[in-house]
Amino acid sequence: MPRKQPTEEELERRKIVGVNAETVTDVTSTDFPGNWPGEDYAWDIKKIIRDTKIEFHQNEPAEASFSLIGVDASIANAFRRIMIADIPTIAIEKVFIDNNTSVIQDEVLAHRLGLIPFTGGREGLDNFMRWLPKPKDNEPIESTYFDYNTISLELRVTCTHNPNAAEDEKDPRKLYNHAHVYAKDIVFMPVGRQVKYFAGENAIRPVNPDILIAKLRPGQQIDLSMIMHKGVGSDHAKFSPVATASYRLLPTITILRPILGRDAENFAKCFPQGVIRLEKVTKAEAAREGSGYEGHASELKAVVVNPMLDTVSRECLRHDEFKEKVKLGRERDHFIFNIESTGQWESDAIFLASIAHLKEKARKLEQQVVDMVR
């Protein structure tokens, strides 16, 4: 026999990942093929294209916040793990260390300067930059070195006595000259053709000049050189993108039976500030009969405004007089991401990064099952 189709109350009840005061219920998704007898929930690329949005709620050039609706766990855990591991940035990989007077050994040095975020012109970077290839066998790795994959760095620094200090200075940093050692010290050597693509504001740079990277005092002395290329996050985490990139589910907080008076003051203490709203209770409502408010008029009640603030505490569900008047839960496909970028990607153009890689690995993938099957 055909099954009864579901209502729409049903279908996006089984969306709702359940929040109790102790345990998660209905973690799985069901909306697969054979899962529910009569539904069919076959791949339907139309349906994809109709149910996924996207909505942006914060777009900076070094964050962003987005919510990524109507996909699977999987495909949103995917965009996240392609930006922290596959989208290329450049970073210093290798330090020549001339002198090093300073209290910092050369290993821990040559860390801090390969964990120092640069940019520089986007085009420059996109589309000039290439991957440096792996040396043959018994070939120096130099002979692979040329402008289109390897970016030059300097750093030469000498810490010295400030002559014009008071005499009555405490300040180090005034008292010598070159007392801290930052990003903004190292210098750029162009080579070749970069002259053209990384000239002026499109300069190879820190993104923070203000990056600590040594203290010195007179007499001692930091004198390196330094060799820049492409690469990813899941060969160092040094190349990755973004310095984060989580996504949570919605939470959803449904009242099922009226909270009033000092109750509903309580109620929304249970929460950030911003996710419940105190309403008086309209004569409308107390006159309506099963509202749950008559003879309330006036009276405040709890009223949920803005879900999305929610940190899913369920401070709620401690307080006894709560437990049967509200039910929290999030949506099992609504994601709320958010992007920090390091800087040398503009935070929304590393999601859009990811989408076109994802889309490259699924044709591949295609391309793969098309040649094992001929």
Contents of the next structure:
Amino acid sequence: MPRKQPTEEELERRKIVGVNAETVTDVTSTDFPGNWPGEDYAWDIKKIIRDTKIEFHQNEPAEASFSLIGVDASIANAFRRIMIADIPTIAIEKVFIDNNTSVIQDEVLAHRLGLIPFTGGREGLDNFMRWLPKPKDNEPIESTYFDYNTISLELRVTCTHNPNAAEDEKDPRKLYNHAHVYAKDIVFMPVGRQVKYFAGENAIRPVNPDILIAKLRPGQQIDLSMIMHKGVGSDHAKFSPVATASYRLLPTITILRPILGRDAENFAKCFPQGVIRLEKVTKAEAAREGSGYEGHASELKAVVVNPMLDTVSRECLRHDEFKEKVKLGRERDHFIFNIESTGQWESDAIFLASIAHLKEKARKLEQQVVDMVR
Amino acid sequence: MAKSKSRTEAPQDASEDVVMQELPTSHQPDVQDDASMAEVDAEDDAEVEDEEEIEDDTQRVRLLPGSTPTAASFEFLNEGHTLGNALRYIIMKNPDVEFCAYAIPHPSEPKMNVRIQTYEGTTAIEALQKGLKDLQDVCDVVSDKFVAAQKDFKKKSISS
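Just the form predicted alone so far, so send over the form predicted in complex with the partner chain.
To see the whole picture, the full complex is given below, headed by that same chain.
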């Protein structure tokens, strides 16, 4: 029994998550077979190919922003989670303190060092560096340390008086040598083939050389060596390649009935700049009966121009004059991703890596299911 | 239905429920090898260079007891919401599937359970396999579109 297929408007309406003053509506996806009588919604890769869209808004090494349109939240969320927790980076994992007479305690210093983001040659990080394997029973931890899984660093700084400083100098950075210890003072000690992979501009180095690690006074010393390993964010946040990786749904603002004159100005003030524009009601609009503009020619009306800039503060829902005139919502399948890299990866490469990671995960498990049946 | 018969040779009859207390908490072996690592020897450095990381062969997917061909629960080791929810969605998109859900029974155990019930004519295992395959397909689509969008955006920002 063929049923009436839904209209375009009905399909559009189903895509919207309603945002009311105190509540949200239609939160869950309904695009499953059997959910709507007579409608298909079965998995169809052609439909996915046709409907999936990606539009970039910004793409810089440190920050990327793009819209992923047409996929379900569960897929988009998988990418987001993978970017945060499963994409590997190298970070300082062990600190061997030979001497630390600074005011900052050993364990606090070690923690600070661990959080410094490092970078280096992509080729070396991706293809040369591997995971650190667990040592065999009864063997020392170092038994698995090799050039392809361990990177050595050193930080050896002593603070001294600066004999050339002016008599009345107050700035400790000029009064003393090495009063401030920065990330750039960390020295990379290449071993084995690391010399080849991390040479010159590919050297292992802190992303931001000016991160302040500690402050010293004459006579104080920090003398330590460190090793880095590959790790993932689910183990420790220092391994996460992203500072933030998040998405939000595209806001929708629908003006149901005309908002005119002073109301329109107040309405525009309810939103961030650029969301609402004030336009003059044209004569043609004013002449059309039932449009709501009758007799309002050349008055100002509120028009939605860029809902993407909206923060969905819901301010407009607090004012009685806009009651029944505006409907807020969000598009269920339009994800505006924002990815900020910590510097080891390019921000867009992190997303690509997350796609590859999810695919690899599914591929491995597919094999596992075959093995299970066997 | 017949397909998975060999595997479920002696299934507990669906009507014959298993007493909760008699069930082991897990049907995975207790040993947990580090999932990611293969042993690499220093001696064969040159070989290591090209060799793909040796795939870990510990079984991470198990069929939980009490399953019939069309209704089964699977236990995944070392998986979480990332895969669970995405897989659940994809399997639910399969019209032959009557029911699919996932759960993480306890947050301190690295386990994720997936329940699949299908209509007659297919099996839960087939639905799971199709789900994993479809998930890979959607990754390919997103990946291709992403690379294309990257190029487009680059062109646009150079020209403007």
